[in-house]
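This document starts with one chain, in the form predicted alone, laid out as structure tokens.
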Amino acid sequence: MDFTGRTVIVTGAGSGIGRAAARLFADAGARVLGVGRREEALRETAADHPAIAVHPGDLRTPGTAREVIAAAAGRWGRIDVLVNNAGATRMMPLADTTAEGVADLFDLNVTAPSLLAGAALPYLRRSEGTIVNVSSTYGHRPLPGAAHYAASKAALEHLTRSWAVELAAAGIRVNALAPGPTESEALTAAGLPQAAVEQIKRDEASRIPLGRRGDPEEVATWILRLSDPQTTWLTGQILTLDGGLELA
């Protein structure tokens, strides 16, 4: 996979799958704009990778999506790939559901990718570029206790299919990757105590037919494959990468 001369935006690039994707794109020759809320974490992502520039910002804040697109286009003059990886996980049983909690999930998991894609559209039309949305295996299977997180990912998957049809005439491909449980900071960021995080990880691994959680780099590899300029006839697809969890 050769991305030489291409510009890639990766959101949620401060850790986990986003960090791994940003580094793999840079290693493959791309110029990468890594986006995230924590500037220090982004700097760690970019360390020893001169092709990665960083742009700290909260994608839930109005205007940030336009700023991200302007930063990439202003620096490199083009945008070829948009990876909507930033997302939030939140345990929220129905009895504890609040309007604020639902809105917060959908702001980051649904609205932000939509605004980024819309702002990037003029550049993606010129480059006949690609959008890759990062969903979850729970975007198409139940997740008791976190139904609104699952619903936000289901919405992202349907956006993927709809955008693929809407943008096909412009030569823009839109696909999604739906990883299963992957090593990251997501559970801790969701506010769970460490003991609960470790228990969840053990429970998840026990349910996965391949017997383990995913590694960020092996997931990120498939983001590159979906973005590969040689992958010319694949659009509107949701690729599940979860060690067989979907089948269990």
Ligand SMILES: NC(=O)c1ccc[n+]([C@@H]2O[C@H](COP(=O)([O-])OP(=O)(O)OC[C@H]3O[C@@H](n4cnc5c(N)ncnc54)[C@H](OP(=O)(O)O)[C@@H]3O)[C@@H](O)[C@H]2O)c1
Contents of the next structure:
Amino acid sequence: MDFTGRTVIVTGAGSGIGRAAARLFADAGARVLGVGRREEALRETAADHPAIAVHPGDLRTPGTAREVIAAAAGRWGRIDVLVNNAGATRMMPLADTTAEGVADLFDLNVTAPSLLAGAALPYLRRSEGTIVNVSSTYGHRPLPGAAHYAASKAALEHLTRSWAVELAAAGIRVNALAPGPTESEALTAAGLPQAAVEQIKRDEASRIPLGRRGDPEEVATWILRLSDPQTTWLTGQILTLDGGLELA
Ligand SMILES: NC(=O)c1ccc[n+]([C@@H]2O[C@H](COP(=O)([O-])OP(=O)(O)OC[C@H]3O[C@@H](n4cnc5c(N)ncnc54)[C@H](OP(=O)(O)O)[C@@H]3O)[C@@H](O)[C@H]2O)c1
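Next, report the structure of the form predicted in complex with this ligand; the form predicted alone has already been given.
Next comes the full complex, and the chain you just saw is listed first.
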């Protein structure tokens, strides 16, 4: 895959799938803007990758989406690929559901991708660019105990389909990747104790037909494939990448 001359925004680039995607895009010739709250983590992603610039910011804060798009456009004058990867999960059984908990998840997993895509639109129109949304296998399967995470990803999948049709006439493709359980900071970031994280990882690996959790790089490779300029006729699709979990 060759992204020479293209500019890419990757949110959540300070760890996991986003870090791997930012580095793979840079290796493939793209100029990359990595976004996340922790500047130090973003700088680690960019180390030894001069084509990666960083933009620290909290995507739940109103105004950040516009700042991110302005930063990329100001730096390079064009935007070809928007990867809405930043996301968070949260255990929230129905009995413990709060308005704040729901809003927190949806602000990051649904509203931020929407505002970023909206702000990027003038540039994506010019470049006939593409959007890749990172959903989850739980965007189309139930997740007891974390229903609002699953619901937020279901929303992102449906936005993907709607935007794909809405933007097709402008030559903008919109697809989503729905990974299964993948090594990253996600479970720790959800506030789970280390023993619970290890137990969940073991349980997940045992349920996955291919016998293991995913590796961030093998997931990120598919973000590049979906946004590859040579992938010209694919839009509105949700690609599940989960070692067969969905079938089990
Ligand atoms: N790992 C899995 O098993 C799995 C499975 C299916 C789907 N996914 C999805 O894959 C995507 C990437 O997750 P990951 O697994 O790579 O987990 P991760 O390592 O926790 O990465 C999430 C990234 O999002 C950033 N982020 C979180 N809150 C943010 C905010 N308010 N503003 C800006 N950035 C924020 C984090 O950086 P900061 O903390 O520095 O902000 C972090 O780098 C997520 O959308 C997740 O839902 C993951």
